[in-house]
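First, one chain by itself in structure tokens, the form predicted alone.
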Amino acid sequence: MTRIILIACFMVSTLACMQEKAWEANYDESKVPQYVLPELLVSADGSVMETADDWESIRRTEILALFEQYVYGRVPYGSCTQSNEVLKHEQHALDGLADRREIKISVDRNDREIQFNLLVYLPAGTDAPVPVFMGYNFDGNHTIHPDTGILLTDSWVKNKDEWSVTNNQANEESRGMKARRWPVNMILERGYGLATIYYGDIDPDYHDDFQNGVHPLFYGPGQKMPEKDEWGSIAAWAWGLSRAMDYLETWEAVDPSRVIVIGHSRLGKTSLWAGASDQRFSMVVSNNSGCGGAALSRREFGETVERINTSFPHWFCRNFHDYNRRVDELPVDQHMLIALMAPRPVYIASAAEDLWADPKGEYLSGIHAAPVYNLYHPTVLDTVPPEINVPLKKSLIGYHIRSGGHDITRYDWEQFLDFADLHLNK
């Protein structure tokens, strides 16, 4: 009997592996299915949105609720207590270029607490409040710059042999290892501040039925995991950005009307949802965000809804999984997410070799979001994507596709800074 059970388990395991190997991403434009996008400017009762007031009072609210219900999940209702403590402050960091602070933000609810560290660099010696780029990092605040004044994270981190990171604990060897993604000096020299958080402080990026991170703070009596329409990790990370924004609004050195939320890859998905759900962010930047971010889901090019929900079942709400194989029935698509930023400037960045993220699909989301922007200001985007390394910055929907693969580079940051200069009246 034991032998029969073992054989059966082996067959089930083998079949699962075969199914996994059988799936192949589509990178052929001729195989993109025909699709019809959900109506952007027609409300649930069939009314056509003709003015910005129509959009804001009716259709925007409907679309935001649809994304909450079917894609990212709603944040459960409930008040929290937030406190902020400056852990470290250096007025002449980076050889006098920066004022550096690290702030511990604590959120309490239902006798539970979550804490995360917000690292902020501001240009030194400025009198007026400054605009700030804010976004998450993947491996800990200490990895964005070799600055030895940055505290090592004590949260769970992914093990990395090349950094000698073991037991899921950060070490000195990992300090500054992702600095190439964070041109801190350039950002400061351009007159902007930089605020960043380790995303694992809010919700560690692995699936354990939402027993770690912020989710348990919001569980009701007897609740063990979020409801089907409640938040996954992306919505939780977006929630954390809003709590950091709460702090920045209290800091006189920061201009709260010019806080730009930025993210790369899964954190680009996060920046888009943060910008959609919290209109205090004055500009939104999505870099290589792909499926569940800027790319149209119905194209099923590169990473698909089914693939992303299979590989990362904790990122979205469980309702989203119901559409794995019927994405054409989703009541939303990602152009509607881009439209939720209007009339604020939004920048979408792609990479020519990052076909997994569907660069064309990312650009098309901007194209199809333009009708909402046109209710405020004329927004002109050519239906044909621009050439590689030829950025589009003049319209409130900005875009570039650069050479190279899935990454965030100095070139990308240069375009984001230029776009902010143009549209935030710096």
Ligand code: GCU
Second form
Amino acid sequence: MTRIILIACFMVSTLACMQEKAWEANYDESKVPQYVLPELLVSADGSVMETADDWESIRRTEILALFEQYVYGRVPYGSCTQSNEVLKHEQHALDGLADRREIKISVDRNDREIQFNLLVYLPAGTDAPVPVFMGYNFDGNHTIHPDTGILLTDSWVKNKDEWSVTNNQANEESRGMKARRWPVNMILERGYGLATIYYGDIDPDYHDDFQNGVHPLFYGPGQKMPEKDEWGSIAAWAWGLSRAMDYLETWEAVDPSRVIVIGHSRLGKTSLWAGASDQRFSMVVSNNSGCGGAALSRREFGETVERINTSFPHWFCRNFHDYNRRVDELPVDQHMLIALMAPRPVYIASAAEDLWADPKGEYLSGIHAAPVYNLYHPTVLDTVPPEINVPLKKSLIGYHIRSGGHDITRYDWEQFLDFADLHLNK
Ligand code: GCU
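Form predicted alone done; form predicted in complex with the ligand now:
Entire complex below, previous chain first.
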């Protein structure tokens, strides 16, 4: 009997394994399914949105609620106590180019607390409040620049042999290792500040049924994990950006009406959701955000909803998993996420070799979001994507497709800075 059960188990797991292996990403345009996108400008009761006011008072609210319920998950109700402490302040950092601060932000609720460190560089010696780019980093604040003044994170970090990180604790060897992705000096020289947080401070990026990070602060009595429509990790990271924004709003050196939220890859999905759910961000940048970010889900080109929910079960709310195999029934698609930024400038960046993120699907989201922007200002995007390395910056939906692969480079930042110069009245 035991033998039969064992053989049956073996067969089931072999089959599952074969099914797993059988999945291959589609990279063939001719195999993209026919799809119909959900209506952007028709409300649930069938009325057509004709003005910006209609959009803001009716359809925008509906769409935001749909994304909360079916994709990212809503932040549970209830307030927290937040306190901010400047841990370090150096007025002449980076050879006098920058004023650097690190602020510990603590959030308390239900006798639990999380803390995260906001690292901020502002151009030194400026009197007027400055615009700031704010976004998460993947490996700890200390990795974004060789600056020895940056504190090492105490939080859990991914192990990396090449940096000799083997016990999930940050070390000196990793200092500055991601500097290539963060052209801090250029950002400062162009008159912008940079604020960044290690995303693992808010919620470590591995699936533990939401026992660590911010989620447990919001559990009701006896609750062990978020409800099906409550937040996954992306919504938690977006929430963290809003808490950092709460702090920036209190700081007179920063212009709170010009805070740009930026992110690469999973953190680009996060910057989009942060920009959608918190309209205090005055510009939004998505870099190679792909599935669950700027790319249209219904195209199923490269990474799919089923794939992302299988590989990263903690990123989205559990309701999203119900659509793994019926993406065409999702009440939203990602062009609606881009539309939620309107009329604020939004920039979508793709990379030519990053097919997993579906560059064309990222561009199409911009095109299909344009009708909402048009309620405010004429916003026209060509139906075909631009050539590689020919950025579109004039309209409020900016876009480029860079040569090369999945990454955020100096070239990308140059375009984001130009776009901010153009649209944030700098
Ligand atoms: C994986 C994942 C993507 C994500 C990327 C990243 O490739 O499938 O959805 O954008 O990781 O964050 O680096």
